[in-house]
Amino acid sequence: MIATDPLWVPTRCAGLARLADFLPRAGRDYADRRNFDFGPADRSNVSGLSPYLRHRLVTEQEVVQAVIERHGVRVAEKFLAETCWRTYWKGWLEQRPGVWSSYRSEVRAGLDSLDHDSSLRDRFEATTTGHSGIECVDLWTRELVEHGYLHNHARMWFASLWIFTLKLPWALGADFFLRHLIDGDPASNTLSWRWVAGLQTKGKTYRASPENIARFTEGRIQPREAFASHAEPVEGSPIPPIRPLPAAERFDPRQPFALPLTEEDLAIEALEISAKSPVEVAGMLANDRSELWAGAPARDFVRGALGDALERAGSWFGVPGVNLDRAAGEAIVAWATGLNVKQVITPFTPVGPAREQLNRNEAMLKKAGIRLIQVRRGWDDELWPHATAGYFGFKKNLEPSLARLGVFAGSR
């Protein structure tokens, strides 16, 4: 059994229980208190659902449906917006995958710079080990590494201080978060760091201030160090043009298939294929979220979540579940060939490390005469195409989209 933080047990059952516990507070209570960071000992003002949503142990549609039924759209507007921001970021990046490729290149360039710039290397190592010299940054670093989580407001403060005060490369900061956050999502994490740096919304940056930190920690943190007085946008490549989403793939339900699962979507009970039984189910762990080693809380949560999904899949489909070592292409081809299947079906994997691995696997499966089919959820099919510009344009289409999905979207 993998040891995990008791606050976030990596199972669907725990995620649904957390949703049920949070529901009474998802309306006005959440709107009034969501921006306050009371520290790791008190997360009562936020849902704590992000690790479960990130890996789809619980789906966005399940959460939104439950919250609307309890509070209505207007009362729960702030929480619904926070939940749907995750969908917006995914849809935005899915239509601009070049931004992810550029980020990966910037991480590699940043790591190379550490080998040639001793001052930069010293600042990077000091900050990532909790010795930056800025008390609140060091506090958040220790919290991140130990717990795998930071309040969203603290993430913004940290990113701003990393970029504008400590003068560290934004991409290395995004990589640091992705390595340690148990809810580290390639889209939300990358694009949020880009937004702080002034790369996402042209000319707009986020500058942390001691007063804001003191206010929203209720005096728990009162910075005394000098922060950057200006936050000039970071230079970067222009945002590439939109690439239309590919049509959703279809599979032949009459033919036998194997079902590999990645960390991106583990609510197998709510999949389009849940009424069909695969020959076998496998868990594929992509270990290349970074060239540097991921933190223990993040690694343990993913492993536990995959294990939980395999166990549930065994009960749901009545078939065995196996782990494929590092999701290597050779292992997947041997697995599918051994099962004598010609189609391998998996939940759609959005842009990120798992998608990169899956793309390599797809090429190898194709050579073996096996088709890889990614089944996209109706939630993503409906909402992602609206993530073409800013969030407010996306938001205008939200209620009609929820109505089409069968989610109550009344005005109460």
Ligand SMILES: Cc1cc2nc3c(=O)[nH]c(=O)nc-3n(C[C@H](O)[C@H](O)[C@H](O)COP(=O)(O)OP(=O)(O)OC[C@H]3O[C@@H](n4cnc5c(N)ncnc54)[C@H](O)[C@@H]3O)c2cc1C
Given for the second form:
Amino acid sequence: MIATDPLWVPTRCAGLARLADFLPRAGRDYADRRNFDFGPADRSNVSGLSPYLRHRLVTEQEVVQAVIERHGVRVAEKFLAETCWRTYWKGWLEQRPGVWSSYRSEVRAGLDSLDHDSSLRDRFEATTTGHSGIECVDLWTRELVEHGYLHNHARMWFASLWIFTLKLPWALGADFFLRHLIDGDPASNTLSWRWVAGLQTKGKTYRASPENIARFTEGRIQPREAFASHAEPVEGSPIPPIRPLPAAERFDPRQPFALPLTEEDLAIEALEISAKSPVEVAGMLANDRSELWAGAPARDFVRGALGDALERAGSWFGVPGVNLDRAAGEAIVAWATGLNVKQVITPFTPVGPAREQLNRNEAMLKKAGIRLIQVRRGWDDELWPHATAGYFGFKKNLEPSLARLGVFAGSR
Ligand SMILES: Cc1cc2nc3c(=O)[nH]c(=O)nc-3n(C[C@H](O)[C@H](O)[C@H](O)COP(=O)(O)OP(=O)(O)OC[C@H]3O[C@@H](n4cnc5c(N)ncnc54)[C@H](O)[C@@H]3O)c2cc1C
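Give me the form predicted in complex with this ligand now, not the form predicted alone.
And the full complex, kicking off with our chain again.
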């Protein structure tokens, strides 16, 4: 039995209801008020859609389309730009998968250094248990661990204080977020932490100030502690050159297939394959966000979301859904072999823990003579290739891309 937070029900239905509720506020209201963090009791100025978008219980395309229909592109410009940051980060990391591997190595190195450096270990433990000595950091830690969500501005402040004032390794902070956020996302999280640290945009860091925090919490938080007065960029390896996106894979619609789902993309109703029925659908949990334990809200959200997708897939396709749980390669091979299929089709799984798991599974399936095919959405095919440099360049291509996707019919 999964205990879900009443604020964050992990179903597509709850995500669509949240979108419908937020829609009237996605225009000027959002642009004017989105930066304020009024605390967990009042999130009316932001959409709270990220856990749904992260797992694609609701897709970016659905959200963007609904918002444009309601407000038009100009009025909703800010909200559309924010929503498309997710797509941009995904496309950026997909073309530089080495940044994810080096993040994984940095987390490992950070964990090793905790074993050797007792002062670092004490600071790390104090901070992650809500005893950093900086009141607002401790408040956000409790909020993160309890609810699995923080406002965007609080994430920026937290990351900045973690790196520059508490002098903790940035990758351990990113890992702490990834373990606890119900929207924990390999691209948005890693690249945002890199951005704060000065690794993403050369020479540019983000420094939190007490005045900024007091202003954007409307005085709810008034830090008195001394914050770092400088934020020198963290040193790191250079960004690797772009690796072009792999060509979209095609499946043979005449052949029977099995459909495993990962936590990465659960809007099965809007997949390219949705007109064809698989023999069976399975849920696979990657369970591999971190070497350390993941928070209960994040774990429960993912399990709940996968359960919801299996249920929906069951009625959408009229076939049984099974839970493969840990999704070890052996379990998938045994499942697909038992179904007597030669192709296993899954929604495209971007860079991150689920892909790492899938790569291992793919090799085992291949040995058993079964092809693993990842079907990419038109949204990703259209937009990801533009995420080659900064967000500004990506944004310039947004309207023509949305027009090509049929989301946007002209300037409004
Ligand atoms: C250090 C740090 C770590 C972060 N880690 C994550 C993460 O693990 N997962 C995650 O989904 N987001 C992450 N973000 C981005 C952002 O904070 C959240 O997406 C946003 O706060 C979610 O709340 P919302 O849905 O109410 O956002 P809204 O303000 O309502 O925005 C609408 C949608 O736009 C997208 N969005 C908004 N801001 C950003 C942004 N800065 N980057 C990328 N997408 C954005 C999200 O999909 C969001 O649901 C991180 C930001 C920072 C600074």
